[in-house]
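One chain comes next, on its own, written as C-alpha cells: the form predicted alone.
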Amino acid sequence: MITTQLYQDYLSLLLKGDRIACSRIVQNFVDQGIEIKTLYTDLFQKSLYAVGELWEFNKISVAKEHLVTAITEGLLNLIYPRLFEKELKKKNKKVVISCAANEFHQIGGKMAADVFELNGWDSHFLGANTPIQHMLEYIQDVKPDLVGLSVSVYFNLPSLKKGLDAIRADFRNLDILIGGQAFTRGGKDILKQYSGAHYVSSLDELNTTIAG
C-alpha cells in the first residue's frame, strides 16, 4: 500500500533529484507485490500531476520539472521488465499510442501504452512529437484496433486536432482514445466535433474501459 506518507517522502526525494532514494523506494514497493497499476496511478502519474502545477504555478524552475521527468522514466524502466512476468491472457487486439506533433512530455503516453499491455493488448508507442503523416503511415502498416493520442500541454491542442483530422480522414471508422493533462485547461470540446473520439482522464478509467 502506498500510503500518504511514503508518496510525500517520495516526492520530497523526487524533487531534491535524488534519483537513487526514489528508485529504492520503487524497488521495495515492487518487492512488496504491489500491482504496476497502482504505482502508475497513485505514485508516479500523482507526482508528476504534483510536479507540473508546481511547474505552473512558477514554484519549481523548468530545469527541475525536466529532472523529475528525466527520473520517472528511468523508474519506469526499472520496473518494466515485470510487466511480462506474469502471462497475461492476450486478447489479440493492438493500439497504436503516440504524442501529438510537437508534445514532448511522453510519460503519459508511455504508461498508458503499458496499461494496454497489462490488459493484453499488443500496444506500440511511438514516443514524443511523432510527425502526423509518419504516424499515418505506421497506423496503415499496424492496422490497429485502436489509436491514442496524448498531449499534455494546453498550447498543443491545435496539433492534437490536426492529427486528429489527418486520422479521421485516412481511417474513417477507427476508434481513438485522447488524454492527458492539458485538458484541465479545457480543449475537450474540441474531440466533440470527431466521431468515435473518446477522451479518457485518468489511468484509472483507462484501465476500467479497456479491462471490460
Given for the second form:
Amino acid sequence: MITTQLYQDYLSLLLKGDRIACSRIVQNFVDQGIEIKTLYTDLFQKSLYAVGELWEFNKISVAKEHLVTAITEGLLNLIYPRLFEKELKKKNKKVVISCAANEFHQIGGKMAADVFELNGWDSHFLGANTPIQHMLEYIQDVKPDLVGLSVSVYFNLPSLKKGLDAIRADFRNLDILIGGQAFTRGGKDILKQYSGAHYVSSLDELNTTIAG
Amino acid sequence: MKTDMAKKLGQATWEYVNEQSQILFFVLASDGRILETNRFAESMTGCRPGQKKFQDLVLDFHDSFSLDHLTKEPAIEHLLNIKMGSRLPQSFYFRFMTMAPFILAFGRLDAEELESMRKEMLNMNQELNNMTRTLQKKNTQLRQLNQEKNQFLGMAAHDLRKPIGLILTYSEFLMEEISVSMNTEQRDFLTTIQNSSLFMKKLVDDFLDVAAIEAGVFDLDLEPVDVISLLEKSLKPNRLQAAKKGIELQIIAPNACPQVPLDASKIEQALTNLVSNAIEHSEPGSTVTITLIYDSEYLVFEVRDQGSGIIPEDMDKLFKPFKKTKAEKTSGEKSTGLGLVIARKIIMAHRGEIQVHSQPGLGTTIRFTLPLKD
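In place of the form predicted alone, output the structure of the form predicted together with its partner chain.
Let's see the whole complex now, leading with the same chain.
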C-alpha cells in the first residue's frame, strides 16, 4: 500500500535527485511484496505525471525533469528481474513497443512493455527515437501480434502519424495500441484514420485491455 | 585585494562575479600571475591566488600564444582548455580586459556544447538502461532454458538407466554362465559389451547427479558421521582400481576423529571421484596419498598424486562439465568428464572449498575443506 505520505516523501526525494533514498523506498515496497503493477501506476506513473506537470509550468528545469526520468529508469531496472520471478501464464503472444521517431521520452513505452510482460506477453522494447525503417524491419523480423507506439510530446504527433502510415502500408492487419502524454492536449482524432489502431490512456487501461 | 577590486568593479558587480556567477574570473598581474579569482574559478580549477600563473592553467599554452596576444583584442573570445584539478580539462571561451595594472580574464562555458553533451549522456544512459534490461531478460530466459535442459537430461538419463542395467545384468550372466564355451574373440566381444555398459551406467548416473544438482533438487542429509570409517568405505572401489594399475594408495589420518555432521554418501561420492581421478592420471608404481586433517573448525581431505600434473591453461577447465584437460590418463581410461564437477558441487553444498595445486611433471594435489561450524 503506497500511502499519500510515502508517495510525497518519494516525490520530494526524486525532485532532490536522491537516487539512493528513492531506491531504498522502492526496495522496501518490493520487500513488502507490493504488486509490481501497483508500484508502476501508483508510484512511478503518478510521480512522473506530477514532475511532467511541474516542468510544463516552468516550476522545474528540463535538466531536473531529465534527472527524475533517469532515476526512475534506474528504479525500473532494479525491479525488472522481478517481473519474471512469478510463474506467469505465458500467452505465447509478442508485442513490439517503440517510441515515435524523434521522441526521446521512452519511460512510458518501457513501462507499457513491462505491463505486457506482467500479462504473460513477450515484449520487445525498441527504445527512444526509433527510426521508422528500423521499426518496420524489427516488426518484419519478430512478427508480433501487436505493436505499441508511445509518444510523450505533442509536437511529435506528426512523427507518430508517419510511423502509423508506414506500419499500415507494410502490415495491413496488425493491431496497434497508441499511448502517451502527448494526447492530454488532444490529437486523438488522427487515430481515427487507422483501422485497428486504439488509444490507451494509462497503464491501468492498458492492463485491462490486454488482460481482457 | 578583494576590496580594491570591489571598488573598481563596483560592489554589486563584484559580488555577482564572486558569489553567483558561473563564469571563471581571474585578476592577473601583467606577467600572468593569478592575483585573485572568484569562487567558481577557485572551486573548478583548485587554484588559489598567488600560487600560479594563468598560463599554468591552460593546456598547451605556448610562448607564441602570449598574454599580450590574448589581451590585444578585448572583443575577441579565445577558446582555451583549462586544467580542472583532478577532473578532466574543460573548454571555456575567454575574454581578456586590461584594467591597468591588472588584466581581467572572464571564461564562459560553451552552453551549446554543454547541452549537446548532456543530451548525449542522456541518450547513452537510456541505451545502457535498455541494454541492461535486454540482458536481464535474456538471463532469465537462459535460466529457464537451463532448467528445461536439466529436466530433459534427468528424464532421458532416468529412462536410459533401466535398459543399460538389463544389458549389464545379461552380459554378466553370459560371462559367468557360458564364457567357458566361448572362444577368445567371443569373450572379448562380451567384455567390450560389459565395459561399455558399465561406462554408460556411470555416465547416466553422473548425468542424473548433475541434473539434480543444477535443478536445485540436491538436499543434504546431514548426520553425525565417523569420518575415518567414511574414508575407508569410500576408498573401497578405489583400492581395486589402484591394485589393477599397480598403484599404492597411502592413507594418512588421525587414529580417531569425533563424529561430524555430513551427508556421508555424498562426501563418499566426492572422495571416490577425486581419488579415482588421481589413479587415472598416475603411472604404475607410483603412490596416491589421501590425507585427512581434523581440527575443531575444519575437516580437510587431501588427495595427492605423482602424475603428469595439470598445465596452468587447463586449470579453469577442471570443474567444467565435459571439458577435457591435456593431462592424459595413463592407461587410456574413459571418463564422463563429470566426476570433478559433481565432487565440487557436493563440497560447495557442504559450504566447503576445493583447491587444486599442480606442478606439471610432479603431480597434483586436490584439497577440500569442510567447515564444521556455522
